[in-house]
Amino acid sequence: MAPGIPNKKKTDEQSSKENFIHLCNPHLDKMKEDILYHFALGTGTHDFPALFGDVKFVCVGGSPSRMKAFIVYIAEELGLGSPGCDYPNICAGTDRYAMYKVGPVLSVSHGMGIPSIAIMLHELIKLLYHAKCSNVTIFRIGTSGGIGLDPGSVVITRESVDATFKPQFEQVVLGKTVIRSTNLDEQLTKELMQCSIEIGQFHTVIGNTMCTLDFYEGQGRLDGAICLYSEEEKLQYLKEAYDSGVRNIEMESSVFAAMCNLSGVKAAVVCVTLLDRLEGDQISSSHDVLVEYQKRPQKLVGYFIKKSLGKV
């Protein structure tokens, strides 16, 4: 049988139901081996279909410890792990990212900011492609600063906007500015909102998420090492953001949405707010309260996965 030809022919109806990962890079087909350097994985050393072929849900977040906590949580929710079971870091050969898997769920850390998550996503999308995964949904779960929301509120992103409130991701490629769409799957957003209603444990809204290049000046904070604007100017900017539909601020959603769009992957961003930026800049809640807040996106996405698998 010729390489790449499946054992069974699929009908047109079957094929139409399978949404495979799309790679916007014709050069990859010419490579004998693809080394995913920052994952310490490679097509010449690992059997991607055997390791990852059953993945249907991918959850990404900034912190390695939070993503391990998520895989432990989802394993228990899906009844796939025994109490006290350890889950090895698949990317243990590198200290850049951490990756964990249980059943059809993959959990991956992405670090902080657009450059870090972009590198991770390039290799994650290729991993899913090489594994021949289909019908994959990717979630970014994390924390954010809210605008006009009580701390602990969960925001499901309608679309990611830049610091000028435009729904776009701008990148310089070969010296030229490229602008990409940052829309997210509308139906998936609605389904997540319905899941939050069914859970009934925390306040959830659908709104735009502003993605910035910086935590301090880029988000209009007054407490950085450099600040050359007034408190009045800061508040005016944040109120303009609110009026444009922005409900929270973070630093990864724009490139996440853009890359998932280009790869044909359904994606959603679910973040909890740790403070209301109209009331201040520093996170002052206790450690225990913050830990509970950070579990809320995990609970919402975990419930969605359980419901999708018919386990609710």
The other form holds:
Number of protein chains: 2
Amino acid sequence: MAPGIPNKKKTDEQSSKENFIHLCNPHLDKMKEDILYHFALGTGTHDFPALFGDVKFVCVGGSPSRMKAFIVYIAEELGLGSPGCDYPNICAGTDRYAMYKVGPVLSVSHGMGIPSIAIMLHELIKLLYHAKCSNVTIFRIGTSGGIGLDPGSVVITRESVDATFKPQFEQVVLGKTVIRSTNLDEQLTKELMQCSIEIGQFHTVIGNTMCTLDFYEGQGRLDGAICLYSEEEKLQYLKEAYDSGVRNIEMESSVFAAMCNLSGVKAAVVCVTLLDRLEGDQISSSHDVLVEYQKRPQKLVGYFIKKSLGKV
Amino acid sequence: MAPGIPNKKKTDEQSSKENFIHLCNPHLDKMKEDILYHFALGTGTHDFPALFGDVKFVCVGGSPSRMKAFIVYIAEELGLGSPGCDYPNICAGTDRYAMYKVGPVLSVSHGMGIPSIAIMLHELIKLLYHAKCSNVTIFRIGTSGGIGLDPGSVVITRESVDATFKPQFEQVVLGKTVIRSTNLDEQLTKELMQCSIEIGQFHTVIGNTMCTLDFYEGQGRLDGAICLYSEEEKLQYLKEAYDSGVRNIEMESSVFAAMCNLSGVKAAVVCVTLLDRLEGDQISSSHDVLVEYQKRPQKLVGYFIKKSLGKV
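Take the protein just shown as the form predicted on its own and give its structure as the form predicted together with another copy of the chain.
The next block holds the full complex; its first chain is the one shown before.
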């Protein structure tokens, strides 16, 4: 069942070396055991290479039920597992995150916001390291607010920018602010765009993604419990964002890009837009419409994985 | 079942007026309908005054299962509901947050980190406002890392401070940083301390709580996927925190205090410490020990609610 190294046409770079996880932490090798507390997994209790050694694609998203739906979808697409079979939550010992696996694909929930996804990524990167995984690609598949796009459009992130439209992430380390790059893999972005053209089912653009620390005031919404600015100020801010190249707003991409960068893991962010923020703030589409929208990043990344494995 | 206004001995201030939620948003009254998207509730589809109008105490915490356990516990303590009866998740239409209610007590999960609890609080404060609730007290009951305290100690927060030990919260609004106060109710803190003395089952202190945006580098851990500082630098930082009055570290108290302040809601933060960060970084106590620790804030706040309702 486990396919090992993907059977895809390799580029020169990929065939010349295996990319292992780069762990930026000299302290870790001194530890006898590593407890990944928020996954309820540990190197003393779980055989990471046996459980996860064949992982090549990791998909992360906010909602646990969406990440479960993704593993069912990708299992079917890849012809792995039998129809209707259940995928147990690997992190069943905690309700902080949910994790599912089929063949070379791992699907993990990360909750909402930079701190929540950062905890998950610290433990995920260590998991992949302990498992001796190589040539891993990580995708964030999520939801977002669009700017100047029809709802349901998919944005593949060129650069993740902060609330002042700069492509950077401010990490506080021991009380001091450190600036980190939010670069994403340009080639991977282009390959995903090509996949969307081949699928031909929904509108997809490559654009900048603004990553904020807040859903209401941080994104200029008028419908939070606190709002001390006018509609004109809101629209001016969103138009400035648009003019700087921002096409959607979410709450996790900057730390995701920064941490994957530092760990030497190829990464991409693919989010569907649930509304056009130039038209409003409330997410008022019907449940069924929203459910269909949320499948689009799954379809796009699913197609990419299939293609990478030579199954398209 | 619904007790209306708590039957406690009222102070002059409380008996002279009812404290309604103060909504710092002039735009909201212009909206025909308000969809609380992350709760899957809306004023057009749910009768908020009927569902929530009698709420006087709201307890929030990170983990959905812990918040369900709390509603079962408090129902039993208050003699409401029958033993073994189930409490449905009011937010069953989404997996972003979980919400439970019994009598005057609402229990809501908030995930991990400032952005995650902030989304929940925006929608919770609007919920209480739409429901026309009055004289509400909100408690965060959570877990934390202690500094210089035995694991299992409970900290009632005097002031929530940032990573530089200042009692403030930086909110980014339309790309600009605004500083907000993280004041908590001093009288409520003292009353909670008195409750802990009356219970007499675990060590409790009043101290400052440091609220960080990150669990690993932000809290000086040596066991994350990224760590570019030494053990000496870590210990120096934690000792500086201790010397400034910090007794525990968590990831939600600052925005919790700031938003409750602005909305005119009495609030307190009660967290148990799962480890002493001067001794290590990994949470390695046994599952059973951690489960018992996590019940302590529930016991303390549960006792306070019972006492407020004249049931002690």
